[in-house]
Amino acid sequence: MGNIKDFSAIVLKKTAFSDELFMLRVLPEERIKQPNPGQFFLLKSWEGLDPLLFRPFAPVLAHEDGSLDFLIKVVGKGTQIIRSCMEGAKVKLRGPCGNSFPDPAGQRLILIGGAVGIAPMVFSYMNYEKKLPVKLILGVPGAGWDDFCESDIFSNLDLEIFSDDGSIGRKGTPLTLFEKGEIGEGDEIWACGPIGMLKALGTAIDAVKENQIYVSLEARMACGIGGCLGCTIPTKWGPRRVCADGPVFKWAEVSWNEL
């Protein structure tokens, strides 16, 4: 398991965007391992096994306190009962789980994230933006995310946001940037988000270098430590765990076609 290890942390606050999204940040109660950008967390705020599973989150900020951020969207019942945690309440977490991203390798970092797929994206931003420059790009349904793209996370980040139907920023998605040219060989993608959007990323490669984008793949995950395969998904060296290879993945190694 390496640096992964379980523990408690305590929910110090929680930001509502709309009924569906929020940010929880959390204080672990003993020391951990700083993640790094593209690792994530197991997150659970109840007890017993109903929900069985841990829920993965990649955190969008690490604070000075050692408190973590994440965006959390609710899709089921685990996200429903976190959704419900209280300032003060204990949740349980285990993590840093997976791999990271590399250092990136070119020019300009472009930054591609779909819906919460860009909570791994902030948090490379806030990494590396100090070392080279740092495109981030956000793309959103539309309505009930405007409270969260106005929020004072992305102040003084170079941003730019699409929506499906151009009720925020410009009109279309993230791959819009291709077919404008606003891509060149000298850049470097990394992106997260749904399968859909990072497939269509193969169309980036008469842009940029086909070594140079990576993606950090969702799945549903049990165990966070590659034990049950639950996670695993197609590549052309076989199959691959989200968890414990992943979550990142260079976009030329895995198999889309059998996603």
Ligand SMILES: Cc1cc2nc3c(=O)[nH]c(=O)nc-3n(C[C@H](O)[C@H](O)[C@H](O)COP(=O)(O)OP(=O)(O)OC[C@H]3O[C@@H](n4cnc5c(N)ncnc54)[C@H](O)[C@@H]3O)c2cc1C
The other form holds:
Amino acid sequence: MGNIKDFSAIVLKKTAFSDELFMLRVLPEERIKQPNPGQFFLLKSWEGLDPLLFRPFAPVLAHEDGSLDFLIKVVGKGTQIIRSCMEGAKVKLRGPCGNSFPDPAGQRLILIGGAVGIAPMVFSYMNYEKKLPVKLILGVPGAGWDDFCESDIFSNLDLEIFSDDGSIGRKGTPLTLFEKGEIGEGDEIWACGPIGMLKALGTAIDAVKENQIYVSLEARMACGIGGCLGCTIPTKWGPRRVCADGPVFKWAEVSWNEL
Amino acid sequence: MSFSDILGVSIGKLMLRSPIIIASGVWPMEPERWPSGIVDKVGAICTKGLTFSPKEGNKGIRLWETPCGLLNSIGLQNPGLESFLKNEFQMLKNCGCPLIFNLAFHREDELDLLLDKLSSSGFDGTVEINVSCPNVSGGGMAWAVDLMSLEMVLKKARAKWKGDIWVKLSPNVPDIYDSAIVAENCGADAIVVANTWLGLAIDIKKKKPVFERIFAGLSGPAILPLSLRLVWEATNVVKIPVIGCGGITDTESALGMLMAGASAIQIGTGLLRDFEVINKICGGIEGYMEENEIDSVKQLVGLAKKNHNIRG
Ligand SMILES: Cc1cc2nc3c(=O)[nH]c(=O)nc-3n(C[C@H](O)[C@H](O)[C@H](O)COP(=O)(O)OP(=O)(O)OC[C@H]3O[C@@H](n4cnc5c(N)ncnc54)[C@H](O)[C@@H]3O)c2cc1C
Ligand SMILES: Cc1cc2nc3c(=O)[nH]c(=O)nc-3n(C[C@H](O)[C@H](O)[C@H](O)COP(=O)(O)O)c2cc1C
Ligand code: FES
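Could you please show the structure of the form predicted in complex with the ligand, as a counterpart to the form predicted on its own just displayed?
Below: every chain and molecule of the assembly, starting with the one above.
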């Protein structure tokens, strides 16, 4: 039997970074299996039939008391309702879902997150910082992301920020690092974020070993346990389920041109 | 009384410990992925739609939520029957729950081949012939729409298959009477009413249809009143059991489906929304029966039909 289950949790805290970006800390009401880096949960804060399904989110942090932090960007109906959640409210979760990043084989771990794609990267950072050198790279659009970039999520982390408009950190995207030769042999890259950014990681292949680039992908989901086959992405081996075979894939196995 | 004395039903030769069946296409075919305690009260599990050759399914977006509903365009992705028998079935056959083989086919001779392969594996249980998949070209729901070919294909299947045959009908027909009667006349042991409804979603940002195949199958609570009507109609014209499917998400909808005439119920989308739904429904039905002094779930079947001329 799998470790995934539906469970309730209480909202302990909600922190708004902007109108569109907030963090939710939830405490499960029962013992659950702790997630591994790369794993995610399905979450909903409604009981009724509309919206119908859970929404997938990757935790940013798992705390010792069992609580989980989620970083959520408001994009549509579901995330709008979740944003209106008050402290003390009950939410439903399903998880932990998906595979996870395998232990790194490189000598240094470069974790790249585009916007909210940073969530599983912070989680991975915490898991590996004592085991090998880890560097966190965050790419954001710019204006409106200041409070988030300055938040204490990132305090004491080896973090470098890039923004499209140059208003926060360096101007450009995390991929600028490859052009400047700041990433090289021996580095292992894990990334999560917009599909364009992940696809463009292919430009890093000259610098690092092809099989040392991993990406965490997104797809629309219904079951989260590999049953409905609704969340597949094209790979070299045919369609694979993001919720069960992923969300972590080797960069080289994804058929990027068919995505 | 035991759980199955109260909730047990039989459909053809199959004894189900509860009337709740997991519908085809929503539940993992790897039991190690099942959350614990979820299938304990399940009457039977339908496999993912299986074809003779492997199928990769449809490209592009496969799921789209609608108000209280879900459009899907999976396109029968499956490893093919042979591989399924060698791999998934080896784990599923000891899962503690009867397995119903959902079979889908494009050409008529493919159903022959599927049934031959299944017999040679030693399986002689129940098959659910899927003549209603809206998400593939040729075959699929075309079978249920063309009554002559439906009759031909079901007659041949009946002659070949010794176990029970359920026929999963399409709601995308002018009326359900004709296909229900054809299935019964061809010797089906039960009919499943029904599969998903053909729908459309437009992505207004991209200004084009969401799905590559344009149309997709609508399921979930949005279709409940439609499937209740079809079950009511189908049970007016056939004597074989009708299994109600479409939009069940809670005790009320499940009770409604039984009272409309369904002898058992399939749940798909409801399970995607809540893994506990089957346990909740079984508990809810038991509670309702106790309150209303009903001993067996069979007494609920078609109750609304019996009562509909009674005033008050
Ligand atoms: C594994 C995984 C991890 C994720 N982690 C995070 C995270 O940490 N923080 C965060 O803000 N977002 C994350 N997302 C994206 C998030 O799930 C979507 O933004 C969210 O589902 C949108 O829901 P909505 O109702 O507000 O949007 P709508 O557009 O109204 O949603 C309509 C439907 O499409 C689905 N959908 C829309 N966008 C996405 C998307 N990008 N990915 C998957 N499904 C989508 C919804 O779930 C819903 O079923 C993750 C997605 C996946 C697959
Ligand atoms: C993701 C998904 C995949 C499905 N795959 C199949 C399938 O392979 N074969 C089939 O006969 N029906 C399939 N169906 C239809 C369901 O079995 C069911 O008939 C339909 O969804 C209506 O019931 P519901 O409202 O309870 O979901 C699928 C439905 C969904 C949502
Ligand atoms: S969401 Fe159902 S298989 Fe991935």
